[in-house]
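Below you'll find only one chain, the form predicted alone, shown as structure tokens.
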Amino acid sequence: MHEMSIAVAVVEQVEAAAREHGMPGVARVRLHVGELAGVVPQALDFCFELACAGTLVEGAVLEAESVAARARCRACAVEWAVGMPPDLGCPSCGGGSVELLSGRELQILDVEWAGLPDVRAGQEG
């Protein structure tokens, strides 16, 4: 199960943000995952939940968006789905000569900092 090195991975890097930045907490952790990551995506949430414990991350939740695996023919540039399990001959000319444009991506997109005052309260009025 390697979601939990995955999970622990993306909360070592949150929590060293946080604390770089001076952020009492994590509301959010919203992560790209490609469909050829291996990242089964219920294994990841209850992976992410362990790691948190005991620390900056506690409490957040992960919201992992699926990337789909695309490729491109090397030989006439066609461009498509390859699927899963992947298909990597190209379905315009038979060629096998691809490049793998999407798919295997592991990515934190952004992070939304939890326990900051409402600035808000004090502007109005």
Second form
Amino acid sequence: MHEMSIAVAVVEQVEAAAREHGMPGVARVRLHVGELAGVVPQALDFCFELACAGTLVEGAVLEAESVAARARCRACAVEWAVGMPPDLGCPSCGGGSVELLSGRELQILDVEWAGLPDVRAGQEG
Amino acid sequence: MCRTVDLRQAVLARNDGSARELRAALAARGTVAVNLLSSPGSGKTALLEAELGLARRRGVPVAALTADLATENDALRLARSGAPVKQVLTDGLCHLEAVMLAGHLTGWLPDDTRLLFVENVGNLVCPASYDLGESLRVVLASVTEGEDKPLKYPTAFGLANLVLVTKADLAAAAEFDEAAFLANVARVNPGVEVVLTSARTGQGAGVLLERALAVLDGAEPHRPVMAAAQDHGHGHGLHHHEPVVVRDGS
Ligand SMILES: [Zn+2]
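Having seen the form predicted alone, the form predicted together with its partner chain:
The complete assembly is shown below, putting the previous chain first.
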């Protein structure tokens, strides 16, 4: 289950960002997960909670937003939702010269900090 | 109160960065890495055994690194070819990552190695997400696994530069529908080459070696639609937000 490795990578990156910004905690982490990223959202949720334990990210909510896979044909410019399982051959001309526009994302979008009762008290951690 | 920061970074940025570094380091010393993905029992080791034997007979310096959750059986089999072989036990981890591979190569991979075959952990889900710094990614499926395998594991098949069907000698007994399999592969990876092989009869023997040698000579491997999108998405995210790079404390 590689979701554990992915969850650990997310937590490491968010924790590094929290330290860099001098933030004591994290309330929410937003991810973009493409349909073709090969990640099971439920497994990622489960692993995220485990990976957070004992870190600055502990207690944070993971919001994984699914991104639909879309492709465009270079020959006839048709665009389509490739679906799952994906169909990456052009539905219009049958051509194979195709560009995937979205669907492979596995990206941290943004982070909402927590544990800042007020801005001046933030430095006591 | 609460504030939000826009990070926009690829989750696998660190692995992808390590993979790029490893690919460059291997290229600088004239080595091409081949990443082999398949389910357990698809005949990866038998095929690799054949390719290593052929390479040795042709005088091509090859090496193989084989990863398993446990046991050293595969390495023992492959070592009979006479090529340098290393067994990596992942202790339960379901895939290899670029940093792990780089670590295992240090102090082991002979300087004159031209082709490095990496037999990934038998699993079509997890290894698909990890670039190992390879120049050729090969996905194998045996005729006994069903024609819908490419649709069930679209990321693995969709990112392959080459697809090998193994155990072709059993195709009739397994009622393998070749046309359906080819159509399913084409659906997730248009234009990828699919080759039928059999370690038993020798059908397609050496295809893997030929393709790997071609890449070594500078041939461009087939570029999957899915791979292009990955480079695009990750590349942009990284270039615009390079400052938030994560460094491991170790
Ligand atoms: Zn078209």
